[in-house]
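Below sits a lone chain in structure tokens, taken as the form predicted on its own.
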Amino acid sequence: MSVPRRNRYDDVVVGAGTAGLTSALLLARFGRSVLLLDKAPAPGGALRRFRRGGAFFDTGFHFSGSLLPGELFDHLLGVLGIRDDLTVVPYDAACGHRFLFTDPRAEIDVPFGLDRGCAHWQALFPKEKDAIAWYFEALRSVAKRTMGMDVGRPLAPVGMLDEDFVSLRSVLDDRFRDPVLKGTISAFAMCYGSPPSCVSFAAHARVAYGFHQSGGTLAGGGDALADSLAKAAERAGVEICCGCGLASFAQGKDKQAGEAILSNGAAIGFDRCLLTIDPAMILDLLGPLHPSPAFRERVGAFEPSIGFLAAYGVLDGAAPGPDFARSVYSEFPGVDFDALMDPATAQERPLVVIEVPGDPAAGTPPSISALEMSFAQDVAPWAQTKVRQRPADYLEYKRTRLEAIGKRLGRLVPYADRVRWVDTASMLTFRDYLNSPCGSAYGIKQKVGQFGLFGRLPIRNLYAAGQSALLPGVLGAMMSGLFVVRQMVGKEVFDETTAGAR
């Protein structure tokens, strides 16, 4: 466990995920000094990675969209100034996902580029082609009125769009008429984990366009983000101190927090502290500070997103294909989303298969994994128990989804009968190794006209920022971070010292 070196900063980031180490290191930049907390042994979340079988598995971060040049994942690399430290890894053009649904059965490519995936899905489905016509152009449309999606363009607030009290699912059933091209646009609900009733079409799209735009990942995986990350954050003088969380706030004065109190029982005085947590952690820590019941009920309504049950493999034998970690695979039982993400569904699970080549010249075999959908409700009987104390009948449903999804990767890839499973991660696993709720992979469930916790708390010295504010995954969690702050530092001194980087 490290320990603060000093007793009071201007600001107290707690989580030192991506939200939390974006945040940081743009405050240390304005000059502030900074504390960054983390329960983990080391900083990066859930973009950290893990080794099994010779092999380096990512636990969170498997790939992303938006990452050439000029868009919206490489722009924020750039404003972080890490650019130039990684490696971009691009998928496929031709085919970087690839839909197979099972009933019906069809197979649905996404090619990179939103003209070349309107064109592609206009012939596979000629009946509709003007709806995909308006269907892509509603992204682009929905991508350039939210803030900060529109690269290059100064960062001018335009609060919900009408698009965001507008359900995926009514979007679908009006504009739409072929059951599979709707499950083909539903399919993305794997990257934010809720399902088309639930989500908005605004939430949607926002994923969607960058997922349409481009895909890949990093030279190194989650860690090299990770890493990036937090050597930029302590040149920018950021003190990172892990092992060690946020216990509970003494209470201050005139409406605010006073001292944080931590888990080594160190009081810190702060400013301000940025929360980068799950919101029902943060109800948690306000508890004693006494947020207001409006705020409790708005917090208390969220629910956790989808879930995964993982399983990582390394190939044995002759090397795979040319074709090989150039695309992520999907199998879908159905085309209706409601129904496969609805925890009581009967039907298989989605299942998602990642390839990641192997490195000859460092020993690192070439490895896969394979994400089967979840729900805190599978896991719920052993919730009480811990990692490395699980009972039998928790072990035997670990091995009997393994070998599900072993059975299911022989109707995916040639490989299969290759595969040397070495590990399994279930979201208890996910809870306890990321300090989560439940596990879940996107936080909180993404829904119609709903405001996740950003900006400034009740509490005035208080402030919210994480993957589920604005987006899921890795960009949500910098965007997030970024405009957060934006706020706390002051737009104008912010937009003119990062102006240079757009």
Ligand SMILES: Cc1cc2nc3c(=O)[nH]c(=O)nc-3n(C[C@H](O)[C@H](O)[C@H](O)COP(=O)(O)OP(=O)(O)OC[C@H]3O[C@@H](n4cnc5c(N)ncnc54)[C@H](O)[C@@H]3O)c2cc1C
Given for the second form:
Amino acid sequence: MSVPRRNRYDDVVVGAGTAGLTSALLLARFGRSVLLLDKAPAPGGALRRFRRGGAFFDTGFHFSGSLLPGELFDHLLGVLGIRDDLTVVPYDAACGHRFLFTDPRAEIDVPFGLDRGCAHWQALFPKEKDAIAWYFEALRSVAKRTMGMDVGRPLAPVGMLDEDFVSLRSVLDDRFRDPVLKGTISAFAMCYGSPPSCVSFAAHARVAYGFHQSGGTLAGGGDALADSLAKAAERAGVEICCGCGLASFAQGKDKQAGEAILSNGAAIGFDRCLLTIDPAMILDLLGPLHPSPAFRERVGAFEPSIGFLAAYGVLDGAAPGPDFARSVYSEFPGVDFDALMDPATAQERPLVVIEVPGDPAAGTPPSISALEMSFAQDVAPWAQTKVRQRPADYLEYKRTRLEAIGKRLGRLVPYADRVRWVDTASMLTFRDYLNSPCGSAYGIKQKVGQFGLFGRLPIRNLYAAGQSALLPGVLGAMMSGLFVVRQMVGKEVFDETTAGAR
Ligand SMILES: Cc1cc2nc3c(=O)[nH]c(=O)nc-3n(C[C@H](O)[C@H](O)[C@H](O)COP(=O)(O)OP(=O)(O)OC[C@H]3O[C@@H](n4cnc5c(N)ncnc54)[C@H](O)[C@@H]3O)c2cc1C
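What would the structure be for the form predicted together with the ligand, rather than the form predicted on its own?
Entire complex below, previous chain first.
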């Protein structure tokens, strides 16, 4: 456990995941003294990798969209000044994402590039040519009108869009007829974690736009991004203190929080404190400061997004073929994502397979992560247990899921019989390692008409950002960090300073 060197900072940032690292780095660049705190032993949050069977596995950064030069992820790396530290490993643009629907059976590719994707789907679903053209134009239009997504343009606030107030479900049912096409459009729900009847068309479009542009990962995975963010933050003067969480706030005056009380008992004074942790945990911390009943009700209505049961395997034997790690494969046992994303459904769950090439020079074998959709209800019987102290029936649950995933893999990839499983992680594993309330993958569900905690909170010296604030995923967490700092340091100063970023 590290201990803060001072007892007062301009800004305390709580949570050193993507959002916390991004915000702390930018605040320090604006001349603020910054303490970045995390309960975990090292910074990175869900970006951190782990090693099993000689291979490295990612926790929460398997792939992203918008990674190519000029696209949003690449642009944000430029604004943060870390683009040159990182190497993008793009997936094959012609393959894109590969979806296999088993009932009704259909294999649908989503090649990268919005024009290419649109033409490909129009060829597959010729009767819905016009609706498909409308859909791709709508993705572009939402991205263009969302602050920060139209890369290179000044940040002009546009507020909520009409598309924020309609559900994806209503758009699918109004515009499209073919159930497989509706399923194909809905499948990006795996990347934001909310079903079509609940997510707004705008939230869907913001995520889907990025995944239609491009896809890929970074050499070194999430660790590479976490390390370069942490190093840049430290160079900018951020003090990173790990193994030490925020436990509570002392009472302050004038509707402000007092000192931050850490898990080691230290009391740290601050001008402003930014919380990049789950909204339910924010509500717990704010409780003794008496936020209004309306605020409590608002946060109490948030629901967790989907999570994953993850199986991690290494490939034994000969090197896999040239198609390995060129794309992400997903298998869906149906096309109705409202049914697939209902915890009570009796169907098999969607499965996403991510391949990672080995490095013969470093002796690292090729590996796969297979992520099966999961819900808090699946692991509710063991919710009170802790990592490494779980009972036999929990281990049996994981063994059963692994066996089912192994069988399904045979339908998806040619090397299934060569996979040696080296570990599994349930939502409880993610909950306990990531210090989140239930181990959901993307924080809270993105619901029509419901907006996450972002920016200034009702306690005036407290702010919120993170994956649940604006957009889920690593890209969304980075954006939330950027925009909250813009609010904290002042829009004009921020825009002037970052305008020249490549
Ligand atoms: C299995 C899985 C797979 C995923 N795959 C992808 C993917 O391929 N691509 C993608 O873009 N996204 C993916 N995601 C989502 C992505 O990882 C997250 O959206 C993103 O990393 C969240 O960043 P964050 O900074 O908001 O939160 P986190 O990374 O969760 O960071 C929050 C930090 O706060 C700390 N903390 C909590 N409470 C306290 C406290 N009281 N005091 C101090 N510290 C505290 C935690 O220890 C944690 O480090 C995945 C997530 C999961 C779980």
